[in-house]
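Below you'll find only one chain, the form predicted on its own, shown as structure tokens.
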Amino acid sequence: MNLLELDRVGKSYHRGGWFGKGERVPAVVEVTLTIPESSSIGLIGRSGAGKSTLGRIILGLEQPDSGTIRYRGKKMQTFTGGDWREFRREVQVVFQNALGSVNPRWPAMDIIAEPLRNFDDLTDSQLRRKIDFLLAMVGLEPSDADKYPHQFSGGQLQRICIARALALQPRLVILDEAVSSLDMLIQAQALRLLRRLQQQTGIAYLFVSHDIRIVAGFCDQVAVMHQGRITSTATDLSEAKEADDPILRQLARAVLPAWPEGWTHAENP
């Protein structure tokens, strides 16, 4: 079953015309693509491309212009409040930068906590409970609750972002950029992590990244996206740097070396 289908989504922006009548610039063209339960799609292209704008038109933080969204069967344009209220517990996402997306005042314990709050009424007891096996499922320490960000390492803050984001057992998980700010061996954990996660909970990401060898070690299927269309697809990306695609071609030629020895998209943690 598809969790989320695009058709023909557009997006543009006006740029300039204070005083006159200015110009809308495309950001997301025609896009077409589909999500499908337990997945692992990839989003790939270089800066500018349109893939944090799409991003932020699955997340319904923007609006298309054109085209339809369909989560979970339902046209995301007909959403009532409640629609709505499902689809933010659903639905979550985890930005590259961790540390721009936490309240440095508030220890890990509350960051967690903050979306049970919302959509949970669990007493104190329960709330501890849950926090805790959400630290132990990204491998954190119940000891970690009590810790403010800036006593975690960033590949640590960045779990506590993942537990976050998997508090309310949601469908669906936009990464975008999510472990592009780690070096490469806390990058390999993080995706052994999401992976082992993936086989536990059935949960789908969407990966948004511009870096081919991260997808390529973690996605099921790729998504090349330039100028805000998507160019081409791909599902075997050991043949990248010979792609039809030129984009692909050159993203995989610039930034595809090889993963730690062993790695793989299907490695059992």
Ligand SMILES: Nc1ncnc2c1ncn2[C@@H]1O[C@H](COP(=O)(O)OP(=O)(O)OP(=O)(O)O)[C@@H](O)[C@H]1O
Contents of the next structure:
Amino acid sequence: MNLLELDRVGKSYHRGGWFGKGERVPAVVEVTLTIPESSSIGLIGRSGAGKSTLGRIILGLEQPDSGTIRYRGKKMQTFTGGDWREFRREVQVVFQNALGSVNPRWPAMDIIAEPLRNFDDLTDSQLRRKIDFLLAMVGLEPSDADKYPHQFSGGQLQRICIARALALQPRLVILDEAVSSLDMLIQAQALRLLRRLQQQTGIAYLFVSHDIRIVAGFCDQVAVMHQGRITSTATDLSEAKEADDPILRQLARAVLPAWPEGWTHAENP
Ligand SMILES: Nc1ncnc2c1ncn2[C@@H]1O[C@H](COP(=O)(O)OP(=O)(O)OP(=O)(O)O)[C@@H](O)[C@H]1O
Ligand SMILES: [Mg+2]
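Can you swap the form predicted on its own for the form predicted in complex with this ligand?
Next comes the full complex, and the chain you just saw is listed first.
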């Protein structure tokens, strides 16, 4: 079954100008995308291509101007309060900026516990056990529960955000550059964890990244976004693991900035 279906979704923003006279700049243009259950869909593209905007639209944090989005067959535009509550439980997100997505005055314990407190009726000891389990799952210690965000490294804090996103056993997690700031070892560990969870629980991922190698290694399908549009998709990535693979090279071209007008590749180091 398809978890999420986007049909010609569009969104533009006002840019500059006084009293709404500024032009409208399209950020997402006619995007049609399907996320099946238990899939890993990669989304790559240059900076400003519209990837995060698309992520925020899927999460319901922003309203699209056009098109429809269905979550488990139901149009999100017609969601009731109860539907939204279920959606908020089942669809989670990890942003790149871990520090900006946690309350700096809360210890890790409360950061991870927040969704559990909102949705589950756990006793204190059940909550504590669950938090220890989640901390261990992302490679942290039970004693880390009492530390505050500033006492963690960027990578550790990112793992706390991953633990928080996984706390409610979601159906879909949007990972917006979520592993980009982790060092290679921790990154590989986090990816293995995400993969294992997928095998165990059938979770789906929308994996936004600049790192083509990671996307190719992790995702079943990759969509390339350019100026708000999905310009191409690649589905068979199983063979595309070598750096000189043509699919990887094509994906690399899609995320690298264009050379300035009149330059040739030879002039660049
Ligand atoms: N709240 C906003 N108001 C106005 N313009 C916005 C807003 N959010 C995004 N944009 C514009 O929409 C376009 C797409 O931005 P978006 O953040 O989705 O890109 P991105 O692909 O995630 O880039 P990056 O790889 O740098 O994270 C950009 O031109 C950006 O300036
Ligand atoms: Mg972004």
